[in-house]
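This document opens with one chain alone, in structure tokens, the form predicted alone.
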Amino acid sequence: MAYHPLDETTIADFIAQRPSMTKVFSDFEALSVSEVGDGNLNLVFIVQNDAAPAESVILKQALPYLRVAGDSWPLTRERMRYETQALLKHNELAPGLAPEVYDFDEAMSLAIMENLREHEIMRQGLVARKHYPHFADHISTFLVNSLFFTSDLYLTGPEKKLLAATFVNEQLRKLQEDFVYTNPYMESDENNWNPLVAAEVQAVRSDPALKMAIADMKLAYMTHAEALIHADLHTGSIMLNERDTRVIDPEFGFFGPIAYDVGAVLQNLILNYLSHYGHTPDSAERESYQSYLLDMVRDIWTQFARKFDETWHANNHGELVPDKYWEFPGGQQAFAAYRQHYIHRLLQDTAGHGGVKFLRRMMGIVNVWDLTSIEDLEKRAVAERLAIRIGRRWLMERKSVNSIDDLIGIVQEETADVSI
């Protein structure tokens, strides 16, 4: 079949074809369809059986264009095979922390995967203020299996020069090389801003020591193929519930810096924690729900810390550190202690990507939504500004820092004097 943009009018008919629907729809006279996709590049649809409504689907579609930007900026469809052949994996290394998919169609660009009903997406459960008993230890499992079963520490050299063959992903890499480390500190058409925070930005673009940061930070996105990393992992790409998390939309995935997705998620719960100086205004609750999204970070970072070590200790098949290379007296020890030196990079790693992440959301294209719905401008750009000198002090004092309570207490610093 040849590529052609589906919608809520063809898809029935589309999914009707499809003899892997036959595990999933008892019937197929009582479809509807309804478009949910809010995202930035594809087409998005649930599909169900009103007659019995537990059999559903979501439809994920990608356009030949950047959604976001419209058909003037085109894009390969190939990032679709990309999103299915991550997906596969994550499943295979995270079983039951990513969604399950049913089928994949490459000429028509699309996949056919679990439809997460009892699931909300993560960001505007924390707006919400809930809370998930169960995310630091899932999110930090999926980090742990996602990242290192796919790294040097794990693989042999063939198979993961292999594996990451298969995630070239030039094109999307290229959108993150630019949109994340590059277009939004200098002029670009489709950077866009609070006004009230003009001059934040232009600070930061006219900073030279920050700048070279950024660029550092950008050399090791570009160059540290440590692992297939999920590349988009902000509290937008996760769904869950209290007892459940499933990480969704991995079609940036490639080989990249292992710290890249641990930034982005940490990062993230930072950003909905200054969102709250905006959508919070009885200040109990707001520092009762702050203090319970510091005491996840902590927890993510120090559950990812320890299953990594234990994860590697107890699997390490790769030709970085082979076991032979510590067979000597006190080779062990210095094992250990080299994987302490190992993670506390990362840490560190972690702090760099994270700060720019931090910046590149306040005045690139992609904004936040836990940002961006505070109606009120002059609240939301307290939150932007906090957001702005927290991104720079991560970036900047990087490798000065040795616990993850060096990057709270960063925040800490940073918000203790807030009057909204």
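Since this is a predicted model, take the numbers as computed values, not measurements. Numbering follows the first chain given and starts at 1. By rigid core we mean the largest C-alpha set that fits within 1.5 Å across both forms. First, how it differs from the form predicted in complex with another copy of the chain.
- Thr9 is among the residues whose C-alpha shifts by 2 Å or more between these two forms once the rigid core is aligned.
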The other form holds:
Number of protein chains: 2
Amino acid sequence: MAYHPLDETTIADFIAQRPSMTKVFSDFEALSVSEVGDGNLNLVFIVQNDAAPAESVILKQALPYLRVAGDSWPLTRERMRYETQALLKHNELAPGLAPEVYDFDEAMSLAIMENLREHEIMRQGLVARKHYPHFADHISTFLVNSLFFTSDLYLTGPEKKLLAATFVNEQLRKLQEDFVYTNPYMESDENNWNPLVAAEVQAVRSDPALKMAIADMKLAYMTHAEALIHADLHTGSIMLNERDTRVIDPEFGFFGPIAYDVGAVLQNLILNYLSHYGHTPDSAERESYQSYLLDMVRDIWTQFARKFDETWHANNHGELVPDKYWEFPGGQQAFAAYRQHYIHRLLQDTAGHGGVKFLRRMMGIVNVWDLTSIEDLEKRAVAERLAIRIGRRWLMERKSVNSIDDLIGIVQEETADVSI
Amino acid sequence: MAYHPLDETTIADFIAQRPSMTKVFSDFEALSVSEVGDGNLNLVFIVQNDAAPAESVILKQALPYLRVAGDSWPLTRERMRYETQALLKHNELAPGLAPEVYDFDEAMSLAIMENLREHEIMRQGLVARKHYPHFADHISTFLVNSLFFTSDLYLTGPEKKLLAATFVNEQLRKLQEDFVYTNPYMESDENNWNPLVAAEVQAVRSDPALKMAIADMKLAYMTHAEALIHADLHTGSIMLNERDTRVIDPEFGFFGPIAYDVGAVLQNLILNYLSHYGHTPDSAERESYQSYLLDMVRDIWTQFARKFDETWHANNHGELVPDKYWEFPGGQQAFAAYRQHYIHRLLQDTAGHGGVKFLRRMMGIVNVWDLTSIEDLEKRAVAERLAIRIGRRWLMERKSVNSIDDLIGIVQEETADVSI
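Please give the corresponding structure for the form predicted in complex with another copy of the chain, as opposed to the form predicted alone shown earlier.
Okay, now the whole complex, with that chain kicking things off.
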């Protein structure tokens, strides 16, 4: 079928003709279709059997353009292939932690996947101060499985290069390169910020040492092909409830630095922490939830580091450092030390990429709803100034970071005397 | 034409039928063909018009296997495409510094290129203590042009990713990953070394800190996709004379760390320096040539660093740090400082990759002719022990290297009291 965008009038017929859909729908007589936005990249529809509402799917179709940034960005529809490929890989490596993919039509740039009816977007739950008792366990497993098993620690050299060659993704990579690492820190029409933090924004833009550090992290982002990263793993890309967690929307996926994904998760939780200076006026309630979030950050890193180490030790099938390489007296201790050395470097890179991502959210194209949903600009500025200070310190102090408590300590120091 | 290996009886006809060859040969009546080996990867023939001997070409055809390492390594014939692509890119970016490519037949895995009749392999010239007054200028230009103009400093993000996607080269990359960074430092059948340095080889193999450092450099080699590197730029891949320099055999080319190529050149010159403890018994003659080689190493780095900086400043068309990023008071000084910071990091990486390459040559599959051509094993061991010591120090001290004189200083310190 040649590419053409579907709409609410044509989707039910399309669904009824896909053989894969008989596994989801008991019949096609009472399908209802509703469009739900997902931003500027795609058409997204929910298709439901009104006679059996538990039977429903998400149909996602790429549009051949992206209208954002005040300009028209041409983007090939290939991104739906990247998203589907990444989802299938995530389902394979981290089963139960990504939505199931039922069908994919490459010519139509269209995928049909599980409708997560019982899940909510994490960003919204966090602003509502919800607790997610299994999240640290789930997300650390997702990170370890999706990253370790696509890295040179597990795949052979040729396997990894051939897999990476299916994720060129040069257009969406450029979006992140521009919008995370470059444009926010220079004149660019799409940038926007709270006018009350204009002085802090200008200070970032004109700080030579900070600009050089951001460039170093951009270089790593552009060139360090360590593993298949999600590359947009903020709390808006996580749907969950108290029992279950799913990572969605991996269309930016490519072979990049492992720490970029880890940094995205941790930094978004800290941004949410800061947002409660606006959202949660009761100080006891606020401090309690903020403390919960810092514990979550510590848990995620600690579990990530432990699982990464254990998974590597048990599955050292890649070619970076084969088991035979460590066959010498003391070799097993050396391998253990090397794993810790590698994970320590990941923590420092996490601080670097996470630090940049604090800054970009305060002054770039895409602000973060946790903060923009604070209506009082003064209160919002309290959180934003803190985000800029914390981001700068995570980035600039990254090479002396030795434990997750160093990163949490920066948050605690900068927020020790907040007056609102 | 379906793939079939050519031989001395079929080549003249093949040449006569290629339209491209009328530019080289005035007629095809008196073509003579002689096979010349290039190792284990390819068939290589010289085709000459005996009626006009200046008219000649090299015909190079890939075989579908590589017999080395005591085992049979399957290798696709794709490597001829990689070599040709890289040669064409080198001709475009560094004209006059690579052999010209006249013709390429992908189905036959065959390329026809300039026969460098007036050039010699550099390794042989260096053992014969020849001087090459333009080499530092030529090779530094080759390095800067081939590396800078294929990096994110010059290409846009998408241009660079799409170019990199044409150099997957997963099979030859694995060869270097195994034979440079892994197998020499563990039990592997193909390893060989001078029995007189067995103790030093075992010390390398069982040194935990050294093994971890080698693994870090391997990680960089496997994942840091900075630019189109030659990836085998030793002095056997350089043909030259007093006036002219050509870099040949780039079939290992892929997007890797810039410093790997720089390190290969410098480290091979130091290996040759050490070989003169065996080749040049007259101490005045030896010291004079060794001093010439150290000056050459200093010149190459100094010219590389200067040209890299100037080329970047004048051609900052890539997306790592666009000019607009530096538009703030003091921004031009910050950009200059960032270029120096980047080049300083390249020097440290050069020490790391170069250091590993010293070690692999002493204990891996491919020893270096400069040293293996020393018949007296005792004399050869003098040079080999020094190579291991220098390689270890370049690698382990890389993060405190501040100038090329630090690397040269290590050579001078380790060779201050050589007794032969």
